[in-house]
Amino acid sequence: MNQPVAITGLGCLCGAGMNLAECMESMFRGVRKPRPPFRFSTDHPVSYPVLELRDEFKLPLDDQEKVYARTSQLALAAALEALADAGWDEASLRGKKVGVCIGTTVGCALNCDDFYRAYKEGDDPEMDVIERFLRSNPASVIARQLKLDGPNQTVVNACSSGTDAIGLGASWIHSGACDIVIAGGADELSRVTYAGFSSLMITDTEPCKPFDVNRKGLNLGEGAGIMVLESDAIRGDRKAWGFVRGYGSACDAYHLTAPRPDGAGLKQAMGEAFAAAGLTPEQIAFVNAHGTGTPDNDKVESGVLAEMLPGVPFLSTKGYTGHTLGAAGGIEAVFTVESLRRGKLPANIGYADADPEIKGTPVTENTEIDGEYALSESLAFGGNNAVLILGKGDD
């Protein structure tokens, strides 16, 4: 990467708060509250715990829920909140060159089972379901109501897609594309993928349990993290939060859903950060793993944290946020850049009983932290791996 891409507005909502603020008072808090799903329900004899947000939020725009998706509007409020902390608007960003990167899974599938059940019955649903959906690309939203003219993308894979989108974002920096990037990921919680989780039996009955011994699966999530990413001649003097220091993405090659069980893929994206960072393993002050509290994936990413960073704290937020799928990226990058601000790690809750096969142990306290530079990475469905190195911000 040859040189650190800025980052200077932070924006996050999601199971754990409605702004990054709330999210990072109650995760040091030790709060989290998974619940039975209350903006939809299904017939499955089994309810399993989600983090939908705690709080319906308001967009500026007239009946919302008519002009975008869910996962869209996410996607705008957190853009809204970062560039509000980096101090920009609609009127100051004309001129500027300004792209718009944002990662999903959810988001970019038609989400609308009464439209579906009409037509499968012989009715003839009205279409405007359909044309809200063709609406709400989650870049091109955000694209459309700032006005944005640079280049606009929706990266769709998986569940690495977030961090995907950050490490793309920083490559149209360092080309020159962009002046400023609006990066990084937004999902919404539906019950075609609630159903389908459950289906593939990886949900826990209970609040999950990341790297523990009796994990049995994850808790789902919605939300949506962005930043604000920023070249040296736009920013100035101006301070910035943090740095996006290294990219790296690699695939298993392996299976469909199942993470390879050397690691290889994690690896080779590992690898890759690394050496566009220029930095080493030493300096790593800790890791925002992926953490999802599968057995597969848990085991096999332990393994590599141990092989590649040994010693390295390492700690997943998913036990606050719930695995938001496209969006964790986003929002676990958005964490790892606050957490080395603040100079303190959140627990990783819901750990308490050491797994023989888990290598290392996830931090079980809010601890402090002394380093320049952390390690965010997201493991996906397809066996991608994507890796960001995330470096302090200014003094």
Partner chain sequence: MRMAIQSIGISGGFGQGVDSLQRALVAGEVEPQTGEVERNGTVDSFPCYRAAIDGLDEFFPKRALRRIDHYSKMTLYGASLALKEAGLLEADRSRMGVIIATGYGALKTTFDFLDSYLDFGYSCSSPTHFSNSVHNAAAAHVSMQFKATAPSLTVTQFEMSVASALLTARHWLAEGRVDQVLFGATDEYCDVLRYCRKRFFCDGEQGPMAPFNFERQSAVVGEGAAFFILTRDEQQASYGYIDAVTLGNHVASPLELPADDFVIAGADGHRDCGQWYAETIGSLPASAYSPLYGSFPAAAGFDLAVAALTLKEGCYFTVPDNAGSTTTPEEAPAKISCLKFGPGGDYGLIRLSR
The other form holds:
Amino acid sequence: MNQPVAITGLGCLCGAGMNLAECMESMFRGVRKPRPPFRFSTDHPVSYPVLELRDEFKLPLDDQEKVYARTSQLALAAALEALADAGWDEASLRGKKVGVCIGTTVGCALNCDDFYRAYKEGDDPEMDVIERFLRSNPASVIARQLKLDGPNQTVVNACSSGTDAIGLGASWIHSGACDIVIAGGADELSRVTYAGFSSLMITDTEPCKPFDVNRKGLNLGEGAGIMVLESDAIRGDRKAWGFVRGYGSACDAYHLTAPRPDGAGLKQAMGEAFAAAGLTPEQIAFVNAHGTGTPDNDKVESGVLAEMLPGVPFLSTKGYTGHTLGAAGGIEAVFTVESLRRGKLPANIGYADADPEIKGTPVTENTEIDGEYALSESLAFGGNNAVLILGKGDD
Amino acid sequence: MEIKEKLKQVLIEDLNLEDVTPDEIGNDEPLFGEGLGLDSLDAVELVVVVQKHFGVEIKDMDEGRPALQSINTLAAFIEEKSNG
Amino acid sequence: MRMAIQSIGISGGFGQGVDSLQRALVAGEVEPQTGEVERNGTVDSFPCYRAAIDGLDEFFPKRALRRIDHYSKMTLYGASLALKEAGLLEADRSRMGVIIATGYGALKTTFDFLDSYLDFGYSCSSPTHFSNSVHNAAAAHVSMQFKATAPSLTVTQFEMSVASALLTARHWLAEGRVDQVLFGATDEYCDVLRYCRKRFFCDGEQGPMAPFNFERQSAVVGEGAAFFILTRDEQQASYGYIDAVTLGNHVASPLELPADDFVIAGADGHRDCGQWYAETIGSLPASAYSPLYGSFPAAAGFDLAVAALTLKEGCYFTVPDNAGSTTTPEEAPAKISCLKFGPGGDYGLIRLSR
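For comparison with the form predicted on its own, please write out the form predicted in complex with its partner chain.
Starting with the chain above, the whole complex follows.
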């Protein structure tokens, strides 16, 4: 069994809100605003709704758009919110072993299609977009901006990256490799992923409907969710919002894009997380599910939940945030900790009609919860499954 | 070229089925599972193949599933859409 | 805990397999290949170190590879060779973790996907290219082909990718999450990369590589995959041990190298990293082997393979082109530090011992 790792700061921005408080407030009001993408256009005959950030955000940087790619801007914004929440600034972090572990997908891909189009057409495109890419590794950006001297790791496990990053970051605290770890996920919405997910035919033309019988697919989103993890020695008697209790991961080794129908990898990841936490399924108050709204994911995932955590309330928050890919695990872990702290869950928006193939019903209205522990899970391309067990913080 | 022959050829080329020849693909042979052995990722790639080479759009998998059963069903779908 | 290096699987500009690497080390040089890119009616010729994957057919039927791109094939090939050398091709791999470090991921397929919609419109975006363009596609193929159901991880941190990923390998083994880690470092060449490097470095890409000339840009582009089976089981240390992995930033907190180690510098002719090597290595015995495989982020994995071979063979390999390599000590080293710098002073330090 692992020692709990304290979570002292939370930060989040996404289509649901520009900071964690706004996100929680809009979710409890049951508001979501998917709409056609407005930061880019395509000639695709069908328009798929997405959840982009509602507002601009300003970082303490000159010319932030030119300096860093959007994913790294999002990561930095959420990291600064989380650090402020934990009471840290650049000066107070100096001399401490501070690691950064961030999950992403788009943030590390050379998806510069304007540059590439010019190259293809025989022009000599300027290198500024490549230079920006080379500056924009999300974990490195946070470390550089805060002048940190610890290990950095950008996790690219597709859609489970954020969950994995928090689990791996917690293990750096366990081992003593770090005093503090800034961990989570970040991803921007891009024309490339929009085209990619459309081509896989798993995007819905309407607002997504996780676990509903009429679900047709996901809505893409963007954002970042980041938490500050601390060793007990560094935290002292400062308050923790929550604890990382256990982490587990496993690979389906089954298919590049489809989840394994029997959910064996997800079950194995859950088993590892429970063993690490020293907890049992009966102690779990709720599950923040991956719940993308694709036919396959929701079927496999709900099957595993019914088997492993029968009767435990579950929800997907992707109706509010969209699927934020590498950020999803970070955002959802942050929501999970905050929901435990508030003792209240938002409704699984988009669910109306039961699917006979899905056992159990997600939380359909804002629900009071009374429990110490919750589970947040992600399933990914390539068959990755990652599970975090999170605990309630100090009262 | 007849639609079926062209289908077999682009199938082999675009899905990299180097281990089969057009003659070895039966018109009624199931494309997925036990037949030709294609999977869900091939299914969505086939949608692109049909769009690219025949100019015929498959809107979603509700429409795609019955069409993507075999060379015969796919050829019939393409013919119907091209004439319609 | 220290990690035992049980086996190595490698493919790079010098050839395929550990024996090829060893021959290159003994010979002390590898002639780069000539790459050619035709654009706007002119042919651009340049030196490069490309990796072959001819031997992959030995391990997999064609059908299994039909959707797998060059990046993932290189990765699969490196993994296959490492498993073969360890005698684990037929073993139960349910407790074997997979960790892959890459600086750029599947570059070529990333652009192939863009081609699919730039050439034919968005409704012809290729889902196969898209799913193979994500950075963890290679790890996914490795896990699938080898039925490795334990945790899988892909790390990307440019020059720091290998050290950072190795830190996690060490944690997994120490925590008992896995019994072995199939650890790989992969990066691939593509024509757009050539365009970028030419724009950035002009004639600095023409070679020959002079890694210890810190004043001059002399990097030559390379690619390849280097794999290792890492284990807790000290009996399996065919190549020695990885004792420690440290990452930090030399500007935030100056790095002092261990005084009694032989240093394998990841210097690869990039002038903007040169000063960091110059400052930290000083008069320590050091060498660099990048002229045998070229310059690419995952080459830090190749440095690691050279370190492992050096420990196994108990002798130094001298690279004649290494003008500036500070000294050649007489006795074979018992401890080696692999040092890699990024342009901003980020460093990864991997310490090995016999």
